[in-house]
Amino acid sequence: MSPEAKTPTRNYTEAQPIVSIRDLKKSFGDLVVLDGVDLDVEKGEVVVILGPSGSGKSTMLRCVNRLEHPTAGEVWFEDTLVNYSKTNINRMREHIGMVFQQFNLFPHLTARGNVALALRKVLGKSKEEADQIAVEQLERVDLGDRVDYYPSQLSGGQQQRVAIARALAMDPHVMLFDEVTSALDPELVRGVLDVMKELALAGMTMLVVTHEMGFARDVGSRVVFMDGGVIVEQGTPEEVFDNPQNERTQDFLGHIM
């Protein structure tokens, strides 16, 4: 039964997965990118998604907040069926923070202005309250001394931390990170990963697509390996890194570690 043909209800409690993906499929024309993905994410988990380029990692992540609309299957966020035609997607996205590879900051706004904008435009907060929250979140990502700097005055790593602060300012229930360090120079990666590690320690639920194996091993609650549009293996970091069961996982890790 398609999502449009059913009543999208789920009696969500915190004992249930905060994100549930069921038989998720996504095609672009004849190209099958996701071919039946099932995944549950528990509240407070850090699920790290690994796999070669083209394996469907980012597409799956983008289906969680409907930046991509699934071809088939279901994506649940709390009690909301994400891919239901009548779902208020903007309201839902207020609770799902997403940080991309590209920073997508407004060049004419300061760090404070970039973080405060959605608080004012989406949540309707006053300028004073939005600015206060923006400063608090920028301090949280160790940019308290850069609140009045413009993006052009910030390094790539600092710009990415502004993007994280912008997502955090909306008080999300889940954070999605899509290859957030891949566009950074190596010396700038550590600062961004440190911020993500602090979020994990604070109990933030996170889905992280990354090639940072150290982060996956040290911070992940669970590691998911994807290839060919499906999940081929998942488990604790120790299980996946130290004793991978699937040949494709073994081959992938053998080439990068």
Given for the second form:
Amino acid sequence: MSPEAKTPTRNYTEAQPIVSIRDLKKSFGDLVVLDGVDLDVEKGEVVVILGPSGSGKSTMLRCVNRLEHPTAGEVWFEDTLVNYSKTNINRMREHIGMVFQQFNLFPHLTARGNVALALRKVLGKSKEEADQIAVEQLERVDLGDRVDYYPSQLSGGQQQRVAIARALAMDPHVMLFDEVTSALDPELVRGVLDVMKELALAGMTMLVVTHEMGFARDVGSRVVFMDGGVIVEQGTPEEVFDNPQNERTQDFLGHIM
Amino acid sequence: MDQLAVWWEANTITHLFFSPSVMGEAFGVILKALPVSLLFGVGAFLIGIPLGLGLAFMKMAKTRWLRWPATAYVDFVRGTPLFLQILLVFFGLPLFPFYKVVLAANPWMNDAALFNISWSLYFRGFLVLSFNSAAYLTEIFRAGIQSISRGQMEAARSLGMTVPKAMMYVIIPQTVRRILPTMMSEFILLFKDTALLAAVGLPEIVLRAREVAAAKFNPSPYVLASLFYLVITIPLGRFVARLEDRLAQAEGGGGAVAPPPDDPLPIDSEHEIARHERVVDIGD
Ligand SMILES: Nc1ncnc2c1ncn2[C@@H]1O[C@H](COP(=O)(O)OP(=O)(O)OP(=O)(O)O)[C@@H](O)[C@H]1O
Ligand SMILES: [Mg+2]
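Can I get the form predicted in complex with its partner chain as well, since the one above is the form predicted alone?
Whole complex next, starting from this chain.
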């Protein structure tokens, strides 16, 4: 038996939630950041996570691919318990793409190099194959003419699209987006959101932390509102935006809109 | 012309420090010693690089059992004179029972090798110099690795890379570019420090210069020896300065838009220092 066989597993079919978060708690020292979060994400869903600054949105997202270690609770991805010490986390992360607010492109590599690196070093593809996939993915985010540019030669919006291509190239089953347009000049936001929308239409399962209410309403299949480390309210965009039940949600949306 | 030569040798200053005849004699001798100094400088530096990298990772490790020995070692080496370390190694090591056994089993170690220097002298010379520069390189590497933003490691790990892979393909390549100038300055220091090996009889530039100076009772060879060092150090120093400029420009973007500043690190009261120190420590 392989070592992974020791990992707690659950039966998983595509009819079930691809990500299940159960009573997730996370503290940094004495600071309780997540205080019991439950969330199921169905395959193909676009779950938009809203909430005030410091409410724990990023922390929750980062628990999904274990960039943060949960203090308690369970995070399931497909058939595997993510926050279990024997889980092969690197194998899991191959299937969980993540895009960051600050892009985090590798500055010493070109756009193509950024996308190709993990294809070669993680998936073991040949340089030719990796480069070819990289170019395809860059074309997909409309950067076919920028493959040989270094990150410092690209605009913020272009950099963020390279970052999306880099994650997509791994053929992830879920994509995590953490305020990916917040560091962009307003005129560059559109291009990135368009790419994300196309991705959603293509059926990608997405968890999106954002302050872009237009995107949430337009693309989100579900909107989740977090505050104080818990999910306060969730529902379809219409439910949450047009008829918020919780006072804190009303308050938050009142400030934003 | 003849008059000038007579005056030159009669004048105390010019005769003592710039005597053409003494320098002429010393030139060939010192020229032959130059490769020895270069060999010890370059060789010890190259050995010091992996040692320093290892020590840097030890200093950044989670467990104190790695951190503490590395810290103690680096503090000792950087806090004591190299001359003292040379004396310790050159006169202390041969007294070690283990070293005696090794030497007895391998008598060839006392044979003269390249440049008429014995293996055991080479061994001790490289040992003390490479371990010395390793300590300084440790701090350079550590500072360099920690200057790479956390997000780089997170991005690499989120793509499924292991920590060693992320280090190898993402963190180290960026670090090297950033610290190259500092490393080369460190090399210049080490190269100059090879002169201290004269004190334990290693026939490098200064020892040879001293031999001629003593024989001629004239310090001109020392002046000549300085010129030999300067021929190496000044161009290298200029090169470092140019490199620094170039890298500074490259970091500044060179392109249309500079990358946005990184998120300030979140502060975790309990692990505040540790978090800031360890780029390696993410997730697992
Ligand atoms: N590594 C860390 N160490 C200590 N505290 C942290 C760490 N990461 C996050 N925090 C704290 O946890 C709380 C929640 O942070 P988180 O980043 O999850 O909030 P957020 O909802 O994403 O906020 P924002 O909208 O500002 O991004 C904040 O108070 C933050 O300071
Ligand atoms: Mg956040």
